[in-house]
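Coming up is one lone chain in structure tokens, specifically the form predicted alone.
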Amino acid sequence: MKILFLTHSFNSLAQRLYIELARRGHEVSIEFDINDAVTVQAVELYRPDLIVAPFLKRIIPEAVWRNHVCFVVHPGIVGDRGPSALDWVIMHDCAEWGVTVLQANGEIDAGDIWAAETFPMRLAKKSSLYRNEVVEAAVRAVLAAVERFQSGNYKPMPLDYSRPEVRGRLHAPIRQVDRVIDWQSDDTRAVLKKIHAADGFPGVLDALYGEAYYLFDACAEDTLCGGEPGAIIARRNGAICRATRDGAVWIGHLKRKNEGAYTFDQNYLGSNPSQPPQPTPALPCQGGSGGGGSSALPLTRGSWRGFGSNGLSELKLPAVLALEGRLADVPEAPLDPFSGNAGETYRDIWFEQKNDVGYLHFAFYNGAMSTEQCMRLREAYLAATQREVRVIVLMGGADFWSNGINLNCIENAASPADESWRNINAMDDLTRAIAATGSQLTIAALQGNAGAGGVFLSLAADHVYAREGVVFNPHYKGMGNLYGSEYWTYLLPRRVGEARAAALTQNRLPVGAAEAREMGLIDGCFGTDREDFLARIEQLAEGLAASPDYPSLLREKIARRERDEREKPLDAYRAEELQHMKLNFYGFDPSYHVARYNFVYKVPHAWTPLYLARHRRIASSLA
């Protein structure tokens, strides 16, 4: 079938459905929902035997859903209606939620029911609900639905209130009095419920040294204690811990509420860290990730003036980063990545070792890597090499391995281009240490999504596997044509081949955990859930590291690169990627430094591009 999807947004939830249902023969293509008049002429454009609506923040034009069928996906149970259905269900504590595919009417939420699944809830940030349990539902429930509507003999579930099984109710949206933190009464649960449930967006508004800020990112802590309740008690690579009545809780993030215009700094660019780069052509500039977006900006380095920078209210920033200079007497709390259980507390990196089995962890906030977490990772993978272990298993973190470089942390910086400069060293400098280990075999295991530069820092382990449902986006175009590094030029084509290689980092297209295996970017993709898939990176470590041919695997592996090194040295391709990434963050074309401040101030796109909008590329080569 021929199916468009109307959404905000390519988000994690639109990448996996399409991918699901490009697997299965639909031609899908994409239509950012900008106004009415938009979707209507890109119906008119492709003429959709189906309309699917995975992510959306406002109801779908009449002209559009009496004509046509229209799939709309909600994050709620059978009768849920209304926004902010996630949020509320984590403030009222509910043991299991689910997911429902209904067709799009006048109504908000209320058409009739096509699909429905369930899930059993869990205390965790709502960003995690909705990337893991609520993403796999939902392709369950949309499946089912587009079979459904390809029988041509479904007739769907009106919505009946009587119904018993109809537990849902229509809801008003959350508001920040809903979700007020009373340090003085909220224990530390009621304490990370308000956080969890409101993580992503928007964050619950409190008071910090006499400014407003909103916080994110939350978890307990079980030692730590004392302190007057909402008193910052502690700090550790970028959190801070906070006292509760009956215990403490860390906050990893912040952001600041908006209080007037951005400042504007014509030294945005910064200086470049070596020699100027040579002009080159000026290009049109590109919008964020995910496509949209453009600027009038004059194309030449002395006449633009940047985005803001030093310190901008709304940039979502490690708590510790955002109170810059207001810390001084808070005390660090410092924990060793390789110190066994620490218990319930804040840490983005550990370590552990089973048998002859390391497993270092790094699970960073939307896996997103700053110059000084690249730094501490390989300092910490460094330390793992030496230990007696014969296998190190790189874990990243349960909802992502990784994104590549921070680019909140660069927007915030006083030069964000000298910033991402020295981002992408620290991340070329990890990549390295892993790709050019000699003393252990190595494996990257999946268990999150992974972007950009964090797909390849995940090629320099031996093998890679990922769990069934991990969606890659192997490319960096989508951020105002950034050429990228990592090793990429060495890692991706040596798995997959040079035309492949170009075909994945031009296309710009999320790729499947089960599609990655096919064309040899992983070794392997099993479990049906998380706790499926470590349990078999387990067996294959632990089977690696007990293997008879194991002296002889590594000797292989030395020997190969080795002969790489040969044949083309590493510091060769560093040197060739990073001449380009000067480009981008130093040359006359500020299409980089456009994109990402579209991205990390979530700039609503001004339209689909071509490369998601199958519809439009035809009309385009029609005209």
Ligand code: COA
Given for the second form:
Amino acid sequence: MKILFLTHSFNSLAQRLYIELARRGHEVSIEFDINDAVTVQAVELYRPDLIVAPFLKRIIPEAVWRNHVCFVVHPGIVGDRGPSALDWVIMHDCAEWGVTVLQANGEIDAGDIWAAETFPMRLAKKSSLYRNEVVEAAVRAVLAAVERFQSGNYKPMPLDYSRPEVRGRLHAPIRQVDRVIDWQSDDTRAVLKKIHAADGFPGVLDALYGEAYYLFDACAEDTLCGGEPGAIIARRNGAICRATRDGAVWIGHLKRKNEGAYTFDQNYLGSNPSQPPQPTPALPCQGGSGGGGSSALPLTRGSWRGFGSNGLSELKLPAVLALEGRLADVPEAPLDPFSGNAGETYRDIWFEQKNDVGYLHFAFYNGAMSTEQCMRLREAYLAATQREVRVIVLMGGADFWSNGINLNCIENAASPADESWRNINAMDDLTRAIAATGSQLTIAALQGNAGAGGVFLSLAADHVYAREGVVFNPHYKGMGNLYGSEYWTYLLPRRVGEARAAALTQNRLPVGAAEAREMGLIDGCFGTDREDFLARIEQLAEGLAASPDYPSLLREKIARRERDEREKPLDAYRAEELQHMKLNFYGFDPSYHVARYNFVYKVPHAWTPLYLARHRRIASSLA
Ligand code: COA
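Now that the form predicted alone has been shown, please provide the structure of the form predicted together with the ligand.
Let us now look at the entire complex, which starts with that chain.
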């Protein structure tokens, strides 16, 4: 079938559905939801058999849904209607949630139901639930719905609240007032739930040093405690630890609210200001370092040659960076990555050893790796190679393996060009350390997605395995024609050949794990869920470490590296790649800086790129 995706962006869910439908022989074209006229035009150009809306923020125009079957993917159980579905369910601590595929009609989320799936809930960030449980359930539901539609004889179920199995209800949009943390009365779990329910977007609005910040990326702390609830009691690797009534929580990322001073304005109250919250007083903090400060952060945020504060939003940054200059009195709470089981706490890099296998975890928020994180990870990796292990497994994080250099930190720097340069060099140093390892065999174990430099970093390992649902974006070009480094010109062709390497990097399309295995980009994919994947990775790594072939495998690997080095040294690949990157960062063409700016500030799309909009490609080739 010809399927048109109508979507706000080509996000992780849209990418995964694209991969799954294409794999089943459907032709998929993509149109971003920009305005009604553009949508109508896209439908006229493509004449699809079916329209699927994986991620929409506006309603589909009547001219479209009246004349075409349009499936809307709603992240809620049957009967649930309205925005902020996941936010509410996390706040309400439900045990089970789901995804429903319904047919668009004049009423939001009230159309006939074509398929629905459920999943058990866990206390986790909204973004993590979305990228894992929601995506997996949505794939099952959309595939079922598409099959039913194709059969031609399926009658979808009208929404009928009198049926006992219809448990969802219409809910109001969630407002910041619903999310407010009352540090005096909320316990750790309540604080976590509120921040998790707003993770990714929009964050929980709160006061720090008398200014308004959105909080993201929270986790529990089970050792540190004390201090007035809300006070900042420690810092570690970019995160801050705040006391709660009964313990403490870590907050990894902050986004400053545009307006500066902390006020409860109309916007904050949302559409129903009937229950005005009490303005939170400036927060007291241990050692006098928190609350009440009045000096504002400098407003200039790494603006690139004439780009400046844009009124869209501020940058989401590691908390310590967002509060730069304010935390002098807050004690560091260092944690050695090799310290073993540290209980519940914040850590972005840690090492575990089981028998002869070392597992190096690096769970960086959104998979973005800043200069400093790349350096710390390289240090940890080199320390791991000194351990008594035969195999090192590079675990990434549960939600992402890696998405390459940290574009937010780069945007925030005084000179984004200089910071881009430092960051890519730190990534290269890390990649090289892995690629050149002669003392162990290495495995990259991708529990979550990888994009851009993150994909090529994984290829530095001897073996690459991914969970079945993982999506790869092995290209940089979408970021303003960025050339990329991470030794990709060495690592990619040696796995897939020159022709395919060129196609992958130029086409800019996502690749599913199964397709990645078929083309040789990775060595295997398995595991329906994370637990299953991790269990099999452990078996594989143990098997490799205990294999009688281990010494010869290690010898072969060293010999191959030496041979490759003689043919063309790693330094030469790097120098060539960085030559291109220098032009991207410092040259006359500002495309990378513009694309990065648009990406980090989430500037809405003005059109759908032709590499996604097949219908527009066809139209332009006929013109
Ligand atoms: N630096 C900073 N933030 C990044 C990032 C990066 N390299 N890659 C992803 N993110 C952030 C996004 O801004 C988004 O943040 P939000 O939660 O605040 O909205 C979050 O990670 C998730 O990204 P999103 O684009 O929504 O995820 P996705 O799964 O739909 O798409 C990618 C994944 C990899 C295709 C997309 O994120 C991307 O193009 N990233 C940039 C990759 C890149 O060019 N890296 C630099 C060159 S090495």
